[in-house]
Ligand code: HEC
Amino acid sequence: MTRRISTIAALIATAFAFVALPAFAQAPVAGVDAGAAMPADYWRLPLGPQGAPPPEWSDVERSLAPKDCGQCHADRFEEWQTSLHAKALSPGLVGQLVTFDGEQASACLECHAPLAEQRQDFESARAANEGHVPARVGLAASGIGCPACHLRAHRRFGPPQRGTGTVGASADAAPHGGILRVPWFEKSEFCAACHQFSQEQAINGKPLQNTYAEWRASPQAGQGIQCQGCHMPDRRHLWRGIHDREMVASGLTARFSADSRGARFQLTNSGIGHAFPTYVTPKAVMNAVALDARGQPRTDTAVTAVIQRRVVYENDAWIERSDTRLLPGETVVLEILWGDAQRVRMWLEIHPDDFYDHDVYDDLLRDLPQGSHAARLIAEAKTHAGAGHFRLFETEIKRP
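Structure for this chain only, please, in the form predicted alone.
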C-alpha cells in the first residue's frame, strides 16, 4: 500500500470510531425495556454476531438477507433497494477495501456493512482474492440491510405501532418470534452512530461528519423534527439525501432579483436540519453568467460561489482549507453585474461525490497498479461520481 492510499485509509478508518452518546441508558439489549431510552450497546460497533436462531424457525425466519425479509415486507424491501443504504458496499468502497489491512477494512465495514456475519463473508472472499466480486462476498453485498437496524441476537426491534403508538412486545407466536416496538426507533439518536463522527478525529475542531450535533443545534430539533421525519417520511425506507434532486430542492429556498446594477441569486438553507451539505464529500456551486444576443453563455463573465467544506492532506496532516456551508437558516448571495448584457442565467449545481471524484479517486488511480481489481473498481466509481451532478433552480433574468 502506498503512503497516499494508507493516509486515505487512516482517515476513513478513524472517522468511523463509535461515538458514545451520553443520553443512552446503560442497559443490555437482551433485556431492553420498551419504554426506556435507547440501550447504550444497541449501536456499539462493531456489532456482535447474531448467534444461532431458534431451531424451530423456518429458513426465511433465520435468514439475514434483505431479500428474504422482502417476502413479507415487500414494500419496504422495494424502497430499500432504491436507497444508498442498499448500495453501501459500492465499487468505490470495495476498491479501497481490497487494498486495506483487516483492521482498516473492518473499521469501514462497521457502518457500510455492519453485521458481524457481513464482515466474515467479506473477509473470507478477500482471503480468496475474490473481495472484488459482488457474488462472492455473500451477505456483505447487501450493505446496510434490514438486520443492521432491526436485529440484535435474532430479536426483532421496530418503531411504535403505526396509528396507535403502542410499544412493547408482540405475540411470541408471530413470525420470527414477533417484534419489540420501541420509541427510540423514531429518534435522531438512532442514526447518530454512523452519522456523527468522533471529536477525536476532528479537523479544525469539527468532525468530518457532524450531522447529529448540527441537528441538535437546529430549529428542527427544537420543533421535535427527527432525522426520520425528513429522510424516512411516512416510514418509507428511502433515506434520500444530497444525491436526490427533489430532496435537495425541498430543503432550500432560491430567490432571484435584479436592478439597474446587476442580478442576484439568494440561496437559503430554509428546511434542512443540519449544515448544507453536512459532509465533506459534496459540493454545491451557485452560478451566474451573462448571455449574448443568441442566448449563449459568455464564459468570460461567469461568477460562482462554492458551498462546501474543503479538506486536504498536506505535510502529513489533514487540514481544512475552507468551510462555506450553510447552517440552518443561513443565506448566501451571488451577484453578477450587467455590463453590456441584457440577460443572465443563474443556477445551482450539485456535485454529490465531489471529494471522492476529484481527490480520493484521482489519487488512488494514480497510485494503484494499472489493471488491478482495485483500479478497475475505482475507475467505475469515478465514472459514476462524475455523472451524478445535477442542476437546480435554473433561471434566466432580463435586465430591468
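Moving from the form predicted alone, what structure would you give for the form predicted together with the ligand?
Only one chain is given; partner chains and other molecules are left out.
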C-alpha cells in the first residue's frame, strides 16, 4: 500500500481543478433548478469511463467492485448490500433489457447500473447471449454501487468530514489517494439525478418521477431536512422506502375514532418529505370492515380508500386517471357506518410494487415469447412484486 507522493499531489490538484470548474453551478437535472454548488458534470448521465487508475495503486484500490471497497469500509458495504440500490439490476429490469437494442438498454442502465464499465460488461454478456446470467454480467450485477456515487475518474468524493465538517482534500493521502470532501453529498440535489424526471416528460403537469420537486415544495425542505436526513440517518447506507414497514409507519400518523354514527380512520402524511407515495408504482389502501359476532369480517360491509397516482399507457401516450396521494401534511378520512354491527376492523394495506405487478409485468408476460429468458425473469419479478405487500395500523373498534 505504498505510492509516490507526487502522484497523490497531482491527483488532489486535478481533483480541485475539477471542483473549481466554471460549470460549478447547477446539477444536471433537466427542468429543475437544483440551486446547489455541485458541478454540472458530477451527475451528467451517462457517466463517462473512470479511465486508468494511478499505476502504483494496489488491485483493491483500483477495483470498482463494492465488495473491494467493503474490505476497508465494512459497515457501509454491509448496509448497502441490503439496499435496493444494490439490487437495481433486478429480474424485472433485466427481463426487459435483454429484449432491447443497445441504445434502449443503455438508457435504463444510466440509473440502474450507472458506470460506463458496467454498461460495457452488460453489453458484452448480452452480445454473447448471456445478459440474463447474473454471473456473466460482471460489474453490472452490483447495480448502483459505491463508485457510481463516490468515484469520478478514480478520485474519491465524499461528504464533509464527520464531526469536524471539514471540506476539501483530506490531509492524509492514505488509501486511494485520500478523499475530496464536498458539501453536495449532504444535499437532496445529489439524489435528484435519478429520482426526478424532467418537466418535459410531465403527465398532467407532473413527471412520472417527481420526488425532488415534491420535496422542494415540502415543509421539510423549508426546515433544511434533505433526502439524506430521512433516508441515510447517521450516514447509514440503507435507503429504506416504501418496501419497509417501519420506514412507512415512521412517516404516517393514524388516528381512529367512533361515535353513534360510525367509525373513522384518519391518516396523515406527517413525516414524509414528498407525496405519499412518491411514485406511480405503489398503492396504499385504507380498509374498514364490520365484524360479525364471531369476529369474522362481513365482506359486504367493506369500504376502502385508495391512495395512489394511477397512470395508464394508452394509444402511445401516458394518461393520468387519478391522483389521490397525500402531499406532506395532508390528511384523508375513511368512514364506516355501524349499521347493525357492534365492531369494526381497520387497517392500511401497502402494495409497494402494484403497478409493476398488475400493469407492467402482466403486459410483458402476454407479449414475450413463452419459455424465453426474458419471460422467465419477468415471471420471477412478478412473483416477487406480488409477495411484497403488508399491513399497518390494524385496529378493532367497538361501537360506543
